[in-house]
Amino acid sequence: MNMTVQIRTAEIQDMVENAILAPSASIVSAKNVNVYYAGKQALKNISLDVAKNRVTSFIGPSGCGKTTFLKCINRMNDLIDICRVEGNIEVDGQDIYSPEVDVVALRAHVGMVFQKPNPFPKSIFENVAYGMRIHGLTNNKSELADRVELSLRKAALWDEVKDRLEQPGTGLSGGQQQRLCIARAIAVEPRIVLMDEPASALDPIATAKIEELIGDLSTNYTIIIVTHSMQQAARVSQFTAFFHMGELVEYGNTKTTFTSPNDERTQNYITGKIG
């Protein structure tokens, strides 16, 4: 194969990859989102679409607004009295800030996994069953048990806990606790799972398991992950958004963002000049 053909083949491969990753079927659409904490503006005119059943990473320096924006997607910022959100965010075409929206139902459909594992002070079984009970998603004990098992299997945890389901979830290792929290989040059949630094408190082995799990889950769920690790973003995500000082600087497919960024600020962050 001559050099011209090799180059052309590489170009075709990139075109195919970009076509596959194009966010033609977006599940989250944000337009002109501004967020304020009291008088201080934390996010400035954020607009982006998140592709369905893909993994999207939000990266950027501490305090850049990435977690603030993540929490806008399931209205967790409503819990902060001094927070005000302006603009439009739609999930599956529905304006989630409409007065008619049931916030409890929204948070079932847009689940969240936090930086520090936070299992309930209940048994492993009840941690996973809790949301299904609250939302009335099962009709009997047998169905509930089946759904708990399925969720634990999806979270790659079943084989490790199946013989101790009545033991406290807090007795698991850190990595197991985080997978339990993921099982709890997906048990109520969300469309989207938000993850805020889900592996930052874990050791490398547990981190690798979480990253593998993220890839597996993206077949059935849209995953949006905030991460301080550019290496993690490169490993797990198809799309990456770079935030800096409350602004969305750059958003596109992950490979392009890391190899050919359009903005000098992105390049400086990737190379360690800022951050």
Contents of the next structure:
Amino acid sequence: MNMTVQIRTAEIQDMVENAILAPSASIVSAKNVNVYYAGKQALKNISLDVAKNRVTSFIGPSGCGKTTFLKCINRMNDLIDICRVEGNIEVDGQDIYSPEVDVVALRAHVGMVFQKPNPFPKSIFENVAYGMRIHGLTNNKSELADRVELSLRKAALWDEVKDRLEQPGTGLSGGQQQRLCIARAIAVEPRIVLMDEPASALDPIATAKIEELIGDLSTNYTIIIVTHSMQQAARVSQFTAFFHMGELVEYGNTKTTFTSPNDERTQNYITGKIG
Amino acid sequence: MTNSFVMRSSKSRKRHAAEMRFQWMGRIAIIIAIGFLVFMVGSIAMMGAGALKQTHIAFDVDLSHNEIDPAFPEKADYDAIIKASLRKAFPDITDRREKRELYRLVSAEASFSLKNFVVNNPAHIGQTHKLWFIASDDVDLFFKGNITIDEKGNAGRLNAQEVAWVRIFERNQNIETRFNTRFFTAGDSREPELAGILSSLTGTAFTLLITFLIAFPIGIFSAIFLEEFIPQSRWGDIIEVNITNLAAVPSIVFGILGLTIFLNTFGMPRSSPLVGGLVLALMTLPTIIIASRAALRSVSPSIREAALGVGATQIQTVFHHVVPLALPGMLTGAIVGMARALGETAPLLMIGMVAFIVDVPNSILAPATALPVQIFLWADSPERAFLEKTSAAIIVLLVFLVLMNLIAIILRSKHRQRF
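So the form predicted on its own is up there; where is the form predicted together with the partner chain?
Following is the full complex, with the preceding chain placed first.
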């Protein structure tokens, strides 16, 4: 009796996993992407597709180009004068480097959460409301308040801050600040959320909360997360891309990548020989 | 048993001695600097304190009907009335030279203040009143003890006879010092006892207003553009080097520039606060731009990333997030620049703000002078009584400087609290 239940559970788990890993529509599609910093090549011929409404993690040693590639997806690299991007990146089938693309609209569509929590030195409410204000997403104050609440709830922060929305966002703890930044990013209704080592500055408890939140968010959003922690990549993501020296070495479902990598370099990184 | 951290070796003792020597040199340097400062401020304060007091003398004035027509009180010869009243107070004086010396005890302003008194109080015509008048600068200096009697019995420009008259006033309690309101409410004058700083202070206020209105917006917008919109471009570098060099240009060069461009080319009114303000604005601009750029640079790049990351445009990022955070620093830079402009004399000399201005300027186009120029003019005057006026004006200037720097410090500390 017990046995059958266990088998059933395992079967269901497998079925769910297979469903998750089944080839779904891709939302980001990169082809032959090369990035140069003042002539020095940082990314070499990267081609990869990111699955919609899944969590994809980018791992690799420092300086391997994973953050550079992440920032290509919402064109944050534009801010660096010496940075030059070649190749083709499509988001929802639209080439984001074509001249007709409005970078501002792209960044509303592809949100970003940074390594260090960076709330604006304004109130908690204003932090979340700012993006909606500048994009004119709400018609009146009560709608704005409702959507601020919704975003804070999605970011699992509402219960902690509902009584002090007027207090500065910088007064929260590090973990709360990072969840506030996530609430701020999802408030403008992006389809994709890029996260650049979102938990690297946080303690284990705050990290656990962020990871749980990432799991919850992935039902509605496509999440791409850069992380240094392989355990974190294994915990939160369904797909993993391993970068090394500007190359995409291996890309596949997380389980396979961690248990039976194809490339020796991935093997070495995962077992701690390089990195 | 040996402890390696107990000072025993000659090497560690030497190092310790060197440290102590360095600390003491630093302390001595600071003590010397403070000593100079205390000496400078102290000596100015001591010299200038006298200017806050003004000697007044009183005597009976006969406002008889013979002299003043009640229908036209303003047409009477008040100078003659003052002189007649003084002669009456000292009836034994007959010699013409002595009479002239007697008249010299009272300021030339006495006849005007008597006229004002009579015109405002016509009911007093026909009566005799004891009235107080401003004493002349020589009496003022002697009575306040600024000059002593020499072996011939003279006190400065007062001769022995005049000293004796002052003593008589003193014995009858008809001479006293009062708070010198005139110093703060009057314009410049040839007579030291009548000179005040209001005209030059107003001129300075108008000039600095123009300076602020022009230099602050141009300065911060230049800084924002250079720092946020064309960073690290070749043109930006060239402009930056030139701005830094401009900040070191001697101020008189800006005066010459103002003279050639604003006065000779554009034909703007000479000696006006408008031109003075423009010249000082040119001089202050590099300071404001440099300070504002530093303030903008100190705003954390993560704030910019955060704003751009939620889809703000660059202009929105700069004006919604970066500028509000940098504003206290920008204001500090502006105030420091303005404080420098407040004390500037040389460029104002070039554009003719060195004139003798009695009237308080009523517009930015009226001829005016500025406080530091007034100090320069008074320091150049031969009358000894201007010495204390000069010091007093310096004190006023220093008070304004301290106030402006205080505002800058308060803004800076507020800025710091927010991070």
